[in-house]
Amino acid sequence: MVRQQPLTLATPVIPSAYNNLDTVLKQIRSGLDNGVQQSFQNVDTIHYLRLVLLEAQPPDESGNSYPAKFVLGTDYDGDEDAQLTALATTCGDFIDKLYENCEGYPDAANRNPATRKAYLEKWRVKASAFFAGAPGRTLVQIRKENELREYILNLIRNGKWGSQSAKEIHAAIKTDVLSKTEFQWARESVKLPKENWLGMALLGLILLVLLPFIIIWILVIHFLYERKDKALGLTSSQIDGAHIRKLEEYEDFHNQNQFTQLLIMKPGQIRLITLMGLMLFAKSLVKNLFVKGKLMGIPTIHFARWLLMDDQKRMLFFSNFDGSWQQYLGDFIDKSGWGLTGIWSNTVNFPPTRFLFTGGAYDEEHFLAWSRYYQIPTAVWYCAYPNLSIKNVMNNTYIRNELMLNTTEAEAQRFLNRF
C-alpha cells in the first residue's frame, strides 16, 4: 500500500521581492481559476498544492516577531526524496518562479535539478500530525477508479435490463468491463486499510497507566494557566470585513474548500508538552483507528496537518474539506469538540476553556469568531479531483472490489445501489 504523506517547506523572503512573489501567485492563481495548464499538474502524485504567502509580524506580547515567509505544501503519494526529485524536475521553471524571491536560493546560472531539491530539502517542516481521508489510495488510483464508476454509470442508465436480477445485471456488467482494455486494472481487488483493535488495545492501556499523571497535568494547567488565559472575546459580526471577504475570494468555487489557520503558540513548556502530547494520541488514533475515510466520525476531510514552525512558536494548520467552511466547523465542533479545544487551547486568545477539553469549542460563536480570525488567505489552491468528495473516493473503490466478485443477489443489490 502506497502511503500519503505531507510535504511542507516554509522559506524566508526577501524583504525587497515580497510584492514581486504576491504578484507571482495572484499570477498562478489566475491560470489555474483559467485552465492554463500548470508544471505541478504534470506531477502524478500530488492530491493538493497549496502555496501561502505570510506576511512579517513586528514583535508579538513576548517581544517574538517573525520574517515574512513563503509556504509551498503538497499532499502526495511515495517518499519525500521522490516528491523533491519530481518538484525540482518536472516543475523547475515553476519552482525558480516562485524561489528566486526567497533568502538563498541560487542564482540563475547554478539552478539545475540537484541544486533546487538541495535547497527545498533546507526548509523542510515536520507535520506534528497528519491525517489521510482515503489511505493508501493513490492519486491514479483515485482518477482511474473514478472513470470506472463513470462507464458503470453509464452502463446502467442506458443498458436494457427488463426484469433481469440484480445478480444477473452485475453479471453482465462485469463481463463488459473486462472486455475493454482500458479497465484490465480491475481484475486486482484493493487490499483496503482495516483498524488495529490491538494497537487501540495497547493506547488504551499506555492511558490507563498514566490517568493519574494526566489527571493531574489537567488540574495544573486549568488552575494556574486556563483561568489566567486571555480570549479573543470577538463575535463573527465584529470580526473585520475586509479580511472576512479576503477570505470568502478563494471559497466554494467546488465541491471541496480549504482551510489555512496560523497560530500563535501560548507561552510556556507546559503548553507545548501539552500540544506535543495531544498530537502523540492523535497520531496514534489516525494510525490505528480512523482509517475509513472519518476523523472523529467527520467524512468530510481529505487531508489535515498541523505543523509546529518558527522554534515551535507558531503553529500552521491545513485542512482540504469537502462542504462549507460553517457546515466543516460545525462538524468538528459536534462530532469533536473537546479534540479541538484540547489541541488549539494551547494558542493565544483561544474562548475560554475549562480542564483542557471543556468549553473552548463548545463556545460556538466565539469560537467561530476566533477561527476567521486567525484564518489566513491561501494563495493558490489546487485539487486533482475538485469534484469528489471523501465519500465518493471510498466508493469508487469498493466499486472496484465488489464488480470483480462472484456475488450473491444481496451482494449485487448493494453494489448496484452504490450508483
The other form holds:
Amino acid sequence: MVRQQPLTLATPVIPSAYNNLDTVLKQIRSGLDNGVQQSFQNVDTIHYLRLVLLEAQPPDESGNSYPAKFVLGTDYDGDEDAQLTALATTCGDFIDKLYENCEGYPDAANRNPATRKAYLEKWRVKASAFFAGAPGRTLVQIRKENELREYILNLIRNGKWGSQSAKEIHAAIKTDVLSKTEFQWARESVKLPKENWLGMALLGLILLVLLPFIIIWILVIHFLYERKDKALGLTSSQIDGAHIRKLEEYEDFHNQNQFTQLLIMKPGQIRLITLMGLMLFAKSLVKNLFVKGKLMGIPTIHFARWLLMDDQKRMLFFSNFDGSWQQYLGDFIDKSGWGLTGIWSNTVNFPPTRFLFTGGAYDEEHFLAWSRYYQIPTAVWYCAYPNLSIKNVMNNTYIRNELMLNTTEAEAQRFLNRF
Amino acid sequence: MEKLEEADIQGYIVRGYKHMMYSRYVMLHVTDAAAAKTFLKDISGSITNVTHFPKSNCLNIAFTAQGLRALGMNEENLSNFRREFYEGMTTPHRQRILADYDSSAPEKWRWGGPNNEEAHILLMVFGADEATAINYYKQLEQQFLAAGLKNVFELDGQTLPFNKEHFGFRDGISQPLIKGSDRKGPEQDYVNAGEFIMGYKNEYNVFPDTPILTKDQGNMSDLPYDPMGTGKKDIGRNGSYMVMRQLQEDVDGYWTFMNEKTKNDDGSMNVQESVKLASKMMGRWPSGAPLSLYPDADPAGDNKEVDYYTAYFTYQDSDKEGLKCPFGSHIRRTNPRDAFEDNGVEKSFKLTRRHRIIRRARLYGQPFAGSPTNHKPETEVGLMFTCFNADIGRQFEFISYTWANYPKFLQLYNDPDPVSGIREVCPPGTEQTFTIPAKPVNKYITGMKSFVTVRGGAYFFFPSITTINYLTTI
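I've shown you the form predicted on its own. Could you give me the structure of the form predicted in complex with the partner chain?
Zooming out: every chain and molecule, the one shown earlier first.
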C-alpha cells in the first residue's frame, strides 16, 4: 500500500521581498481560478497543495517575535524524497518564482534540480500528527476508480435490465468492464486498511496502566493551569468582520474547502508535554481506528495535519474537507468536542476548559468565534479532485473491489446501490 | 424549562396566524428618521405579541440592517449584530452559499438586491380575510406615508386550503416547537428556545450571540443586560432573525417536467407516475403524507390519521435504505430526523435540532394548487418564504448549503435538492441528477431543472416589543 504523507516546508521570507511574494501568490491563485495549468498539476502524486504566507509578528506578551514565513504544504503519495525531487524537477519554474523571495535561495545561475531540492529539504517541518481520510488511495488510483464508476453508472443507466436479478446484472457489468482494455487494472483488487482492534486493545491497556498518572496530570493542569488561563471571550459578532470576509473570499467555490489555523502554544513545558502526549494518542488512533474515512466520527475530512514550529511555540493546523466551514466546525463540536478541546486548549485564548477535555469547544458561540479568530487566509489552495467527496473516494474503491467478487444476490444488490 | 417572556415576543415566531387568511407585507424606506421613529412609537402598542389572540388583524414588524442605520443606530452597535444580518443576504460569499445565480442573482431581484431601493422596515399586516387585511393596511398606510416612509415593495399573501403551495403540495408541516411555548407536537420536535429567540439557551446549552450596545445611545433604561455577562445592554433578547425570500414557482415547467419524465411508452401522460415522481422528490405526497409511511400511494384527503403522521414519522425503522423516501428528497435532507448521517436515533435527533428553522410561508399570485393535468396558473405565482432562527449561519444557511444545495449530500455524487437546490445553469463539468434508490438498480432522473427563482430577499431583525420601543429613542 502506498502511503499518503504530509510535506510541510516553512521558510523565512526576505523582508524586502514579502510584497513580491504576496503578488506571486496572487498570480498563482488567479491562474488556478481561471484554469491556467500550473506545473505542479503535472505531478501525479499531489492530492492537495497549499501555500500560506505567515506575516511577521512583533513581540507578544512573552517577548516572542516571529519573522515572516512562507509555508508550502502538500498531501502526496509515496516517499518524501521523491516528492521533493518532483517539486525540484517538474516544478522548477514554480519553485523558483516562490522561493527566490526567501532567505538563502540559490542565485539564478545556480538553480537546478539538485540545488533546489537541497534548499527545500532544509525547511522541512515534521508533522506531529497526520490524518488521511482514504489511506492507501493514490491520486492515480482515485482518478482511475472514478472513471470506472462513471463508466459503470452509464452502463446501469442505459441498460435494459428487464427482470434480471442483481447478481445477473453484476455479472453482466463485470463482463463488460473486463472486456475493455482501459479497465484491465480493475482485475486486481486493493487491500483496504481495517481497524486494528489488537492495537486498540494495547492502547487501552497502556492507558489503563497510565491512568493514575494521567489523572494526576489532569488535576495538575486543572488546578495549576486552567484556572489561570485567559480566554478570548468574544462571540462571532465581536470579531473583526473584515478578517472573516477575507477568509470567506476563498471559501465555497467548490464542494470542498480548506482550513488553516496558526496558534500560539500556552507557555510552559506542561502544556507542550500534554500536547505531545495527545498527538501521540491521536497518531495511534489514526493508525488503528480512523482508517475508514472518518476522523473521530467526522466523515468529511480528506487530509489533516498538526505541526509545531518556531521552537514549538506555534502550532499550525491544515485540513482539507468537504462542505462548508459551518458544517466542518459544527461537526467538530458535535462529534469530537472532547478531543478537539484536549488538543487545542493547549494554545492561548481557547475557550475555558475544565479537566482538559470538557468545556472548551462545547461553548459553541465562543468556540466558533475563537476558531475564526485564529484562522488565517490560505494564499493558494489546490485540490486534484474538487468534485469528489471523501465518501465518493471511498465508495469508488468499494465499487472497484466489489466488481471483482463472485457475489451473492445481497452483495450484488449492495454493489448496485453504490451508484 | 425556561419560561418565555411572551408579552415581549412578537407573535409570528410562535404562531403561524393560521386564521389570518390574507396578508400584506410592505417594505418601507425611511426618508425622515425622526418622523419614522414617531410612527414606530404610534404603532408599537398595536404590535401582536405571543399573548395576543386577535380575531381580525395581526401586525408584526422587522428591520434590515440598513433600516436600523437609517433610523440612526450607531454603526458600532449595528456591527454587534450577527454578521449575516449586518452584511446582508447579497454578499458574494452568501451568494455562493445560497446559490443565487443566473435568474436568481441579487442584481435581478425586485427588492433587497443591490439595484433596488433599500428596504428598511418591513410591516407584516394580517387579516382574517382580504378586506379586513386591506382595511387595516389602509389605516397604517396613512400613518406611514405621513411619517415620510416610502413604500418600496409590497406583496400580498394568502393561505390555501390544507396549506397547499402552488406546485400542489401541502406546506408548513412538521415545524420545530419552541420549548416553553404552548405548542403541541412530537417530543423530537421540541427545541430549546435559544435556537429561535435570543436571550434563552440554545441546543448547545449556551446563549446565542446577541446584539449588545457597546456605545451608549438612546434611552437604554428599559433594556435588559446581556445574559452572557458582558455587563452591556442587550437589544436582542426576545427577538429573532427573520429570513425572507420571494420564490417564484414555475408550476407549468414543474409538472411538464414530471409528465415528460414519466410518460407511457406510447407517449401518453401517466398521471399516477407523474405525481409519484414529484412526491419522490418532495418526500411527501401532495396531501403531506410522508412517503416513508405511505410508499405506494397518497392516502389523500382531509384525513385525521394522515394529518397526525405528517409530523410523527422517522426513517431508521421504516426506510433505512431510502427505498420509500429517497435520501436526496427535499424533506429527508432538510430535516433528517432520526437519520442524521449514520448516527444513532437519539444522537440524530439531537444533531438535527441544531439545524431547525421555524417556517412561515405565504403564497402570492393566483390561489392555485398544481397537478399533472392542471399546471397553467394565470398569473405569476410563488411564495414568500419566511423563517425564524437565532443563528442564520448554523440554521438557515446551513440547511440551504449543506443539506439542500450541496450535491455531495450523504453518499451522493451529483444530487442537489430536487425541489430547492437545482442550479439553472449546471456548473461546468458536472451534471444534476436525482437518484431514486430501488432494487435491483436505482432509478436516475437526469437533466434536472430548476423550477424556483429567487425574486427578492433579505435578512431581518425581528425585535422584541421592548427593543421596538427602544428604537424609537435612538
